[in-house]
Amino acid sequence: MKSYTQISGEIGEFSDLPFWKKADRIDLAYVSYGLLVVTLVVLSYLLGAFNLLPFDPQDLDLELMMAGPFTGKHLLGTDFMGRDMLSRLIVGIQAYFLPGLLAIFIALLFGTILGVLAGYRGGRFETGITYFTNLVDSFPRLVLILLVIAAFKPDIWYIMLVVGITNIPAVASLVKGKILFLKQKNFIEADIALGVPTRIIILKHILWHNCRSILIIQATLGMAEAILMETSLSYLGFGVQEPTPSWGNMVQAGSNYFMKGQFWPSTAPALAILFTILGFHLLGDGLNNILEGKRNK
């Protein structure tokens, strides 16, 4: 059943059906898998944070070095120092989880502020913000990260700070474009004419009702990018350093034994990276199609 409502001088159409009944099955599958990945990541982070692990990830067992999966109580086997692989995989989530949230927070907060100023205020705000975002986009991200590493040290927090800052232009551009589109619908001018406070227009009518899907999708894609960046740099030796576990340095350490037939020390973290990044991307893609109604157009 569909109903109609008039908001700020415009006629809007919406359906009484919940969004999951209007969504395509493939999008629901994407979102379901993505939510499963998010749940496992959060649960694993909590297990590692409260030390609820099957083994101590730093505990060495020299008698069980490079033990295969399902050896004794080691579900995924052990690495070249006899450390439990499953425990290190769980603790490895801490390498990107909070730093990734920091990068997402910086990108969404400052990107939203700049996007609102550029799209809603316009004029000099738009000109100055456009120059700033173009300036940030003009610097290669990898070069900036390497400069930060050279100036400070291989610290994942500094790296994610750079990732968050360099993602600000993308968020600002999306929010600005959405506001400019909404201005063509004249409801913002209608709100102003009706005397609606500016903060209500921006926070509720623009950001909450019209931009939340954009921000949610950017958050999911931002976490996937944070995981890829952290694991890649840790693999190259610029991110999290041994003995602290990271999926990236676990792949690097296990790659020395791959050609010897001992594939699990590198394959297990590599598959964790693959399926986790895939989950966040599919979650963002599915939410984008559902919230924006793209498959119904």
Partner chain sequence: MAKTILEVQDLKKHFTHRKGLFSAVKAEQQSIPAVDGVSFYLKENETVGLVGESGCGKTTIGRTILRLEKPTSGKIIFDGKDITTLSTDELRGLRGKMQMIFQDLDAALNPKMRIREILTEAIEVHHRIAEGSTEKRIAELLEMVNLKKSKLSNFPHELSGGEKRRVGIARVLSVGAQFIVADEPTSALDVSIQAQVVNLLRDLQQQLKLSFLFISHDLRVVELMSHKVAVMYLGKVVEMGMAERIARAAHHPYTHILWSSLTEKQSKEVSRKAVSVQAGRWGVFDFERPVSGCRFAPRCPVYEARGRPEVCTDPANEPELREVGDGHRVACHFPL
Contents of the next structure:
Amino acid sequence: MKSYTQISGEIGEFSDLPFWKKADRIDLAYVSYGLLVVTLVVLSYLLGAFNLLPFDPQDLDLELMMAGPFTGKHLLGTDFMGRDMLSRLIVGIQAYFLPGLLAIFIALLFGTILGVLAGYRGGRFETGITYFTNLVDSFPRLVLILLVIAAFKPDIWYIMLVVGITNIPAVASLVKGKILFLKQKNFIEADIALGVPTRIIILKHILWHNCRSILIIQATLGMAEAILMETSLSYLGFGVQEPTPSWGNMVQAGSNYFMKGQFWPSTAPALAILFTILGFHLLGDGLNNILEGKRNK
Amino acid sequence: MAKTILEVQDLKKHFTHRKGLFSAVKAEQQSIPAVDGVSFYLKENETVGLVGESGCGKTTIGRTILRLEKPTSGKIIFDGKDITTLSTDELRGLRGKMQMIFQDLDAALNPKMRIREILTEAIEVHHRIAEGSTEKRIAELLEMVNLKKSKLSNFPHELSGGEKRRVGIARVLSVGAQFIVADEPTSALDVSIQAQVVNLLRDLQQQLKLSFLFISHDLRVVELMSHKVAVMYLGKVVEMGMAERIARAAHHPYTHILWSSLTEKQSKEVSRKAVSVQAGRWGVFDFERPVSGCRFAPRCPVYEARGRPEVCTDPANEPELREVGDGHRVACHFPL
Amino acid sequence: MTAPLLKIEDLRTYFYSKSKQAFIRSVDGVSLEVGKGETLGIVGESGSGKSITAMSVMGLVSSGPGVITGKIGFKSETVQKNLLQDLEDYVTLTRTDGRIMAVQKDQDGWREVSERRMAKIRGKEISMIFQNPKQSMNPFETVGSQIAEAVRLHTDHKEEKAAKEKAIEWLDRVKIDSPRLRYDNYPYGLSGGMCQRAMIAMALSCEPQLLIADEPTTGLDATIQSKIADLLAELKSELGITTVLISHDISIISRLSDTVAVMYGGTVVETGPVKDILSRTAERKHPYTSALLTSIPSAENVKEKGHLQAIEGDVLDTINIPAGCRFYGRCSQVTDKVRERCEQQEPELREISSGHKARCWLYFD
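Give me the form predicted in complex with its partner chain now, not the form predicted alone.
Starting with the chain above, the whole complex follows.
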């Protein structure tokens, strides 16, 4: 039995509910979890940046190696060299936070510019941009990153630069699609007829009013991707190098002991990766459903 | 004598359509003449109606005059100034004087902006005015289009069709336009709302001395709104004259069919007046474009009735608009 | 009036607005009758519920609570039943002061029973013409083969060849030029008017008892509209088929119908013979109908006052339905005597002269 209930008994007065009341509960749950993760990540980044840590992440405690969680003062235990896991996890965020933002920034900035050119100007621009995006899309990203590492050096900034550039097509095609959709609705043409300057049409009417939600969503998904890329490369040894902690190389370091039954040192960073990426994805998904109304349609 | 605000001379707009698989590389183009040599003029505080079936190019004319499309050839003279080749920047200044009401109700309305923002922006596009006076101007506009003040804080999707249309009109007025192209302003509205909008436009014309180019397929509305009417068929004007004469004493067979279809639809007993204005055998036609000669010939009952005279399909002899008295002009070899 | 072929009683079809958490009462207590061989015209503006009524009869409403209560009696030679019979078991309604405030509906159960029943009725007994002929036809099949398929499915012409001949006969009957050639055309190859003719041929080729035509002329050009109206008038006199004609265009309704129902805000406000309702001279009419007639832009309507007589206000939004008469807010004929009743109590549809019913307090003193 499906049930439908009219909320108010008043005859006559019904108007639109605010968006958080309209939204599905599950979407709100996604978004709140996502926002919690974002807050924790930002907070951890700041703690790491100002060195407000429970322990020095490089401090060896040879008495207490491979300790489980809640051992003494070590909330999440220690690794194979007796370093505090919690502190290392917090500092690990330094490895991807700013480079990740750089990747997002590159993807959004250039993606938006190309998207606007392709969608708003159309014609030759569109053809050219389509060729460019096809070119970038047809190149395996990992191979490209390895090439860059081989040519320069295994540095997270280079890697994120590549991640950002390879994300440009996705953003560009989203923005282009949105603009083509808006053009169907004719209001852009009405703006032109009214004499609104082109920069205002593009910046205010198109990007600010109608594209900001898809850009925010892209940003969250981009962050998830950046984390994933950083961790997998660090795991393979191409990213952040020991002793600087990063979640990827922590998993890698702990994995040597995994088979011996001491699974905690690699499980802890792995869980951190899992919950963080899940958080960013759910945030993007929930925002998409709420702001763009995907689920209801 | 009122001065001429708009003059269109032999306006042509051909759309090119790229063809084939390698269109991006090889420019093989097909040209579709949407508007094929149209001339007319519009006096101040006057309405010219433009009627015709869908696909006849009437909307394209409106858009080309406002330079939303680039004309292929011909001349558009607005307020004594040739605007055919003005650049986008030069045009922007003129947009304060000429405006368009779009058929699409949502056209003027950015879905993510509140009505107040939409109107404020429109007011400030062409005029720098002091902060307090924007509010005053908005109130004035709302009064003019008869819209409740409470609607200002709504988003467009919360408005009904009639209200959206009013906001669209207010936006057009806010820039102080004198000449307005109204492209099917009533067709998306309900019957009971159409009358409100027609009344509103008529009132505004009197109050503000506006000039309209009124485009519609609804003959009754056009007749009611317009001083002069131009009837279009496949990109050309086939008849032009005072509204009453077009409606009651048409000379072109097409105009006649167009107007009699209105009454035929209503009348129970199918009383067709003259035998000469019987549509072809089945009365079903496609828009087929004749290879040569008069473009209405394939659908024309007069052509049929006269035993298909050769002059109608003679490529060198496409009928031109000819004066038949009282400013009434018709493009037909055998006017009724 | 002959025995009714279709008799709708108190039909209610609701949708649910999630963003307002309220019901959209699209069809809210509609009662209608169509006699055998007659044409019923339903006039109304957008949102008046006229199309949803037709969709409800066809069992085509799929979203929201949909049809929740009412009776759709259908009586032809082969089928005599209430199309909504036993379906009320799948719905529980909660009412407060007579208004439905909550609906519980087993959608799947309802749909299963309804589909099983309607599968035998759609096409064979009742068929429908839609507003967008191009979108209602399969674009990947030729027009002719779609009609032939309908013929084979619903009539005795089961053989392929016979069905094709029958289809061509129908194409000819709806006056499509060179039907044999057009048989092999795809829908996109036909003009709008031609496509509508093909659609009519398809609907009639099943030899249904009842034809529902939903805005058959809307969106077509003026010259084509009058030709389609000619065709419908001719088919009506030749075949004598019972028709429900839905349109917002009063001229076509007044030309083709015998009886008329005027809908406003999800309900029928007036019904009766066409001459009593849609002629401009008839006196006793629902205020909405008379206002609608005078608001049509035509030369006669303007000459009288130099101005069109418009109906003020906006079309009723079927979420916010008032307690009293649905037209009260826009009505110009309210007198002080009835004002209070108009505002507080909804009038019933009652007879004001023989065969002519209206929903207005002005006539019940």
